[in-house]
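One chain comes next, on its own, written out as structure tokens in the form predicted on its own.
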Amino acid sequence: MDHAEILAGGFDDPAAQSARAFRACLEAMARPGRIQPITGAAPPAPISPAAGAVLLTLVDTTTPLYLAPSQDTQATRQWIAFHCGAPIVPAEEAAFALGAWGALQPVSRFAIGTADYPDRAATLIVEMPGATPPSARLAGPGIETCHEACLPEIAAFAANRTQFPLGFDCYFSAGSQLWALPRSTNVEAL
């Protein structure tokens, strides 16, 4: 990867685009399963534009990041180093993790917070092939009655909910689409 490619892919208008991306991240987490458009980033493959925008918005030099094997390329590391400055760490030390669901396994190695500090849990950014078809019914905070969403599996998220207020949170990205599943959400198969 040459220097021009490393420099490319960030927000063209950082103030406005990062504000919109931050709002999309907040909306996604506040309304579990609802798809939010998120644009502005053009990271190197295999990172989706939505995942790239989340990284540009929420990850910095104080945010330990784990890259699953599916995302851990030289181009990815160089792009993250230049645009975010995040230290790349083992899964057990990560505040954020990026990868395909299968490559992030086992999710039990990610931090779930502590009774005194539940906010010290990891946030997973899960790359998905698409936002459809729905596979789960979601209920809980931020959902009026129930909502259907596409998740890579059900059991891990149902088990994660039983640990509340501990547990990991997830963003899911496909192209320029973003949706989220906080640990407070009840999940059941359709």
Given for the second form:
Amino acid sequence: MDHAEILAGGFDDPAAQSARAFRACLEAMARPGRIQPITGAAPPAPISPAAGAVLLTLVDTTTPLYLAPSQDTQATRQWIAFHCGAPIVPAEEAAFALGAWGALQPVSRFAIGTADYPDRAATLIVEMPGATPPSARLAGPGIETCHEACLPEIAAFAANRTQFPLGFDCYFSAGSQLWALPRSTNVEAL
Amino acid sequence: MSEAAYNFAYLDEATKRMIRRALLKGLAIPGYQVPFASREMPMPYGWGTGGVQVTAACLTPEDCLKVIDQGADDTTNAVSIRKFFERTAGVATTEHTAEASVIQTRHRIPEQALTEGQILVYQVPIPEPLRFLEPRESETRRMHALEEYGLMHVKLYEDIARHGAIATSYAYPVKVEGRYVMDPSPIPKFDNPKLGGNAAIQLFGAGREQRIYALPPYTQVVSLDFEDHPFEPSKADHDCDLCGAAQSYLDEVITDDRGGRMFICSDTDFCASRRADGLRGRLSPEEAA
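Got the form predicted on its own; any chance of the form predicted together with the partner chain too?
Full complex below, order starting with the chain above.
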């Protein structure tokens, strides 16, 4: 990969574009399972544009990042080093993690916070093949009655919910679509 | 220095990222106070530095901002914060609740129901509901971790023992999703029922105390009470003297030195739109237009 490709693909207008991308992240986390469009990033494959925008918006030199084997290439490492500057660390030390669901296993490795500081928990950015078909029914804060969403599995998220207020929080990305599942959401199979 | 010399919405990007991460964790753990590295803002603590930082982290160039102070759009604090974001972010501003996409508020929730797509940002002086009962941060943090909220019920009980009713009338503590007890900022308890099941995202920023917390839409929020002393939202027992509204929260205004007084809506936009619709109160006779 040459330098031009590594240097490209960030936000052209960082303040405005990261503000818009953050609003997508905020709406997604506030309304679990609802799909938000998020654009502006063009990261090297296999990172999706949506996951790239989340990285550019939230990840920097102060947030250790775990790259799962599915997304861990020389090109992605170089792109993240230039655009975010995040230290790449083992799963146990990560504030953010990026990868396909299978490659992130076992998710029990990730930080779930402590009783005193439940916010010191990892945020997983899970690359998905698509945003459909819905596989789970979600209920909880942010959802008026219930909402259907596409999740890679059910059991891990149901187990994560039982740890509340501890637990990890997830973003799911496919193309330029973003949706989220905070630890507070109840998940059951459709 | 010109406005163009500032980054969009005043704060630098690294600071916004830090605030944004705190906001997202706040939404994931409704009612929990997330510590954040609050910055000095070009206004004193107590003037809404927490709310201003949250607003700055949320604003996009397309937003329309409304700022209210005790319900009013035209008070010093509201006007100066609105001007601050007009200059540093170049966003559109409004006084109409329905037109705004981001509303920063000090001590009120607008009368008009909020909708999806709106964000309500609260300025919070003391985010810790247990602080006046237990001054040590290490202790209150442990009390939240253990869900040890008995002290708060003792405080409400002492109100009943002393006054015959729960005398707390503002900053009335609530329990969020059956887990965290939260300070709703000094809103009157009249506004407490609007905290729960709200369609908008509610974000709370405390600048001096360096805490951010949040309520996602449609979150369950219950005001603490007792079976035999249920929570009662209260307001002055009058109608608005300008627009005649019977169901809005009222300010009492002394009008002379002989005991004259009037009651007017605290939400100036709500009152003005009712008057624009031709509704009149006791002291606002029909204009001879």
